[in-house]
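Single chain ahead, by itself, as structure tokens, in the form predicted alone.
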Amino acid sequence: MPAGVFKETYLADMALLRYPIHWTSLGIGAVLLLAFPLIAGNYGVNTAVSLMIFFIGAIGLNIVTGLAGQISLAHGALMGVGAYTAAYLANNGVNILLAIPVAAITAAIVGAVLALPSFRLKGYYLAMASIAVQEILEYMFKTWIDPDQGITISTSSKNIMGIYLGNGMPLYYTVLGIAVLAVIVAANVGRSGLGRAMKAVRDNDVSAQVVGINVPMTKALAFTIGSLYAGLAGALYVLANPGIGYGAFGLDASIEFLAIVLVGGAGRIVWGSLLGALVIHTGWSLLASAFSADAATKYIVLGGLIAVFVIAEPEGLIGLLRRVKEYFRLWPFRY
């Protein structure tokens, strides 16, 4: 247990792994991660694929809103930008473990462009703002890139070395690498110089730059990063689906990532993020299967979440989590 447990260096205080219950989950978690597909059949397999894809985008957001304070409702359409360039990139001869990066590095450009309006708005005003974008983003994946509503992926694209890694196992050990990359950077962020700035602009943006923060700089590089999250998202939605449309990437996606953010934690980016996903995405998705729940419902759904957790529960699920963890750690005494 974490008392007891004391650090005599820095590098030792800084370590993402800092107890032995650390080390021990992450062995057991490793083990299971890497066996899952062994165990589960096709559609537990795509249902966690599917699950790490919007637990990346939700780590963006995350940075985003959770670190940075900076609302944003077009993340969806961010995710568009990366899986629209990524199909580019793939149905013109380009490989799509190539695709994927340069995916999401062009999200993180357009991403940049859209921090512009955070240097003179906050809160509902910046809101409205990326509501806008969101519907600009939009507008030009139905008039311009993809007027049919849906675009075939070449399967040729994602071939290498004579595997296919479009499906079944391949597919989940592609995504599950990239997500353990992704998880591993977003930790870093969060507890660099970058990632404490993060957090002082979103706390009191006037203080912060009082105390010396460059705060539009800051602000800046908290969509860029957001938006390359998203970007990659979109790539890998490319290489797990055969075929993409703008449907996937409207403002219901963008008020679903903002739910997954507020319901699993914001500010914590890897672990709220992840309970997020859990709950909204996964848990929706097996609930709308079951009982056949329209578009509507889902809006309403994810608005009563929402609503209920900025009220009731701001940290989110990782905060009911630590509470009860802190319950039982002390048992049968109080603090």
Second form
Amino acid sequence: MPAGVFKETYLADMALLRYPIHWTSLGIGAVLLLAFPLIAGNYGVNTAVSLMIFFIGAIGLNIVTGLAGQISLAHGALMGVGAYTAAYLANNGVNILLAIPVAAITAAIVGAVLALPSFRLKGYYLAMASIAVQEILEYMFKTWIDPDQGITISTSSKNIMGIYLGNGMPLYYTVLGIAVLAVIVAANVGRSGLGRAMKAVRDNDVSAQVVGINVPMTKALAFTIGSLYAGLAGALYVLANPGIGYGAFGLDASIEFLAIVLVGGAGRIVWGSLLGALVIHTGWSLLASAFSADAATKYIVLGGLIAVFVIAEPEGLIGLLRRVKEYFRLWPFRY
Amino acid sequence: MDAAIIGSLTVGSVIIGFVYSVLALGFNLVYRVNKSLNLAHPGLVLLAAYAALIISAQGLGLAIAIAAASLIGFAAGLVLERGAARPLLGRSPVALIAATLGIYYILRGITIKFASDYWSGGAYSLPQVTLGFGPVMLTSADVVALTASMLLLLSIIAIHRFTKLGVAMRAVAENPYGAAGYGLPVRKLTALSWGIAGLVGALGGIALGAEAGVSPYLDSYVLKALAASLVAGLDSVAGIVVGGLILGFAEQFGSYAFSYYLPGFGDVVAYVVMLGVLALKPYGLFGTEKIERI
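Next block, the form predicted together with the partner chain, ref. the form predicted alone:
Following is the full complex, with the preceding chain placed first.
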């Protein structure tokens, strides 16, 4: 705690922004985020939008995996549910700004229904049940919803009051606004009673049940909130892209989300997801275009990162950063 | 449905069911000693199947190819145990799932890299013989897959049931501390279980490659075999045959029955069956129900 800061109420002590440095960095960060599209070119804006979409999706999986401790490999397909709902609505004349929340809620409902058989399952059985869900949803996309491997989104649905939201600055600010909202909600989930119940289920589900936590309900809620974020990410993916195909929502996408969460830092919902998305999603796409890497290298690098972080640094990049910070806090003295 | 179709579907179900059982056995052997899933198994099967394909394509003969692939599988199992399972001892089961999932990706990447010339797939060079039993026709690939997987299953089950080594491995799986107290080499036996799982995975991969053709999609069969393993219950070794057969029959008859209305439904029927069984019996048909203490 920095010197000279005195908290007089419990509320002030529990606030998200507690210290002057938080307010300063928030101000600088907000200015940088708002000015980013003026500085960066079109490529930079597109990269940032793609990063934010995967960041939002990763927040959802981080709530499921990091807070509630349930491994889910259905996140890509749930993102697909949101994307196809938004695409269907947009192509039927609904404005995209209305389609986005509807798509997110649809994905949440699908996620809640799919969580029902997993009520009695835990750990590895749940991981496998989520693979089953992923495969079944993927089959539905392939056979019924998107048999032509591609749906073009009508551009007219992305117009609002004469502004085209589908690219450039309007796209950036729309996605940024939704991402900020998503972050505020997610940051508060972890501090609420529900978030504490999830952490209890993660640490020891039998003890959680003994102290009176409704374990199946908590798991189902975690899945529902996670699916909501996945659906939101899918709907924003529709907003940012001229068309979608089911290839983007396969098991590979689910594993990429898991890699983002595990490498970034499971349990640190906001910053862990952001770091993970920055390294795994954006970092990889920049590196791949710089060195023209092939699919095999991607598999090896991604898999290696997952394995190394799980085995050697379970707290993820956040844990590494914290150690660096601790070292420099007293620098140049050792203690 | 006339008799001929029922006959050929039944034979097809039995063959693919036994192949699934062999592939699922790899998951169960690891689960018994580490109480978690080894999701690197699909990658290992893919690697071994391609290794056998490449070696046999060099004109070295299928026997050498099979021997080399089993060696690769056994070694990969040992490496997995030493590199991932042992450092993660005492952590939650989810950690091993995530770590082996990463290794699955590494193995898949390695396979793509070194099998780049053969990546589109192929078939092992088997003598082309067709046996006819009334309306049912068996190709040589069917015979090889069926006999190999049955022999493999029988020998592993027999080793587990009747030999001293099998008793020791069961003891380590049941209670590692107790087994160590009686002087059993727990680490070596755990590593051996992983090695045997890798060996079985490699041989199962070759059987699968003979039956379904070597292709980049072999690992999706192994994920389906994991469904068989869960239907049977993860800690049962002999029950796996029933699980594999249930899945084989469901898949063959399901895809035939739904072929008109739901093309390709056979690919997911395994998962539907698995979700159904898990909803009714969360520990599978033959799995031990756990009574938990804090």
